[in-house]
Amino acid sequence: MAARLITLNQFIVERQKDFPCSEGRLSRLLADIGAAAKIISREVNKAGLVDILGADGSTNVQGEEVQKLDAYANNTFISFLRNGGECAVIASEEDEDVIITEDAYVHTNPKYVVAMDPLDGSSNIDVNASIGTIFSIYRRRSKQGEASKADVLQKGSEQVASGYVIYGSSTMLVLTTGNGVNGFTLDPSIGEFCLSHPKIRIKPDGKIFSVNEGNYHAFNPGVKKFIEWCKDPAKEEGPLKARYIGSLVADFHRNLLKGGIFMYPSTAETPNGKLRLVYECNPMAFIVEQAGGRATNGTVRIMDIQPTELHQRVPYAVGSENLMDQLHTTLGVWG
């Protein structure tokens, strides 16, 4: 007997159970990010068909070339997530400060709060590698018709959701509610996102290191002694192997499914790391930690970070238990 094909509508549906304070809300908003990322993933495909290749001549609050695709992106999660009616601010890294999508829709109370990195590893599309989206979702902490940046700065712990959706040889959505990590691979011929990959584990032990290298010279010495523990033959499970593309969504998803650690140490040109805390490190990592793996800034646990600035900058390591206890050891710390 075939089995049973569930859709993401219907794996969201049957998992509202687990949200009996929501009303369906969470469910709804996840609906929303799922068919803005199903518009993503189509432009992405034919990217090269259109002129939605290269930049568009503009930067943004990171002091980043906006790619043409970055803004569209932007403006379809946007665009869902305020006609959605379920999500009272939005944070993006593409933008300054947050938007409040309250005050269109008072009447509904929204109840959620999204940050979102629209197209993470936009440098690589005009080249064809792997990009995709990352998010993230809270509970408001404003009262009705008060909402405002305060709502996003929330510690990674506070979240109820997040996920991320990679553009590659296929498009794949990766969500976890807190209980346990799903995925979903889109499915063209009807238009679905289908479950693909049900109850991900990341392996303990894994033999995949994924760090630019091209900084070697300017990490600190236990960062340099760890990689370098990485590429040692002579240690009884033999070398890691060296796999590095340039975009989170990217190396954190081959290291969710085949097992190792990513990361992106200070410098000292970067001495708060590069990734953000918001947008990208809190979301991945409350993805590892429901697969069984960790994340950290080398010294203490990412999600109970405080956030005190919407772009907010931290070293970051993520990745198999085991490969993070030892990074840890190598440090001089455990966090």
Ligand code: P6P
Given for the second form:
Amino acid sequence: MAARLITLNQFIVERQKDFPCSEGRLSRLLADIGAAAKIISREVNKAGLVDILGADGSTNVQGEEVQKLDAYANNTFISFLRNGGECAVIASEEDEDVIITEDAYVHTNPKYVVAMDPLDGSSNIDVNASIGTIFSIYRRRSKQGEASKADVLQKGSEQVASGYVIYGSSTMLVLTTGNGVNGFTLDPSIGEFCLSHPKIRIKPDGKIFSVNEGNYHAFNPGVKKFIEWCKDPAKEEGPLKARYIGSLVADFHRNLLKGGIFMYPSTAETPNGKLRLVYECNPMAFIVEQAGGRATNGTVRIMDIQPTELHQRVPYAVGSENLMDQLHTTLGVWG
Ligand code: P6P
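Shown: the form predicted alone; wanted: the form predicted together with this ligand:
Full complex below, order starting with the chain above.
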């Protein structure tokens, strides 16, 4: 008996029961994200073939300006979120300030806000490395008609859902709504995300460490000591495998499925690291905690940090529980 095929939309509707007095509005928002992701997947997969890798100022047959793929992804998600009517505010890595989307839908009183990185790691497209979309969903705090940036600057612990889409050898959407983590693989032949990785859990003991060792010279002593521990052949489990793609979604996804730790530490030049709290670190932190892992800035839980700026960076460590414990045992203060 073949396993029952469950599409993302069927799954979302079935899970609606997990939300008391749900009116299906989060379901609609998640379906909008899934639909936009299918379009981005189509464009990413032909990026090498058509001229959407560079904004060369040319115009295409419709007379539209040729867009960079990440700008294309941003515009697509904004369009779907705005027209879906369930999102009051959007924060995007591509936009300096928030986008208030409730104007046209103030009558529906959108209940949610979205923070996203529409196409993270897009510099990897040219070399055909996997890239991804990252998203985070909160309930709005403002009253109807008063949506603002404050709606997005909430602690990660307030997220109602988060996820990412990885555009790789296949396109997968990985999602949590606070009841575990599930992965959906896009079947292009039917244009649906289908449940392929139910109830994802991250192994407590991973065998992979991911860090850009090109910055080793600039890491603080505690981080250097942990990296040396990872490599130490004398420990019982032997040396860990070094794996680093340089695309957060790809590095995170591999470690989620196989076990491991990813770090983007602070350095003297980048005292707050490189990754963004609101739309990169928090959504991935929600996923990894729901899968049994941990995410910190080296001293505190990522989802306990109160954001103050939309694009603020934080030092980041995320992954298997026992590797995270080993990191914190080894670290002094990691600011
Ligand atoms: P580095 C991609 O540019 C990105 O924002 C993340 O996806 C990735 O984890 C990180 O930067 C890689 O940075 O400095 O190692 O190239």
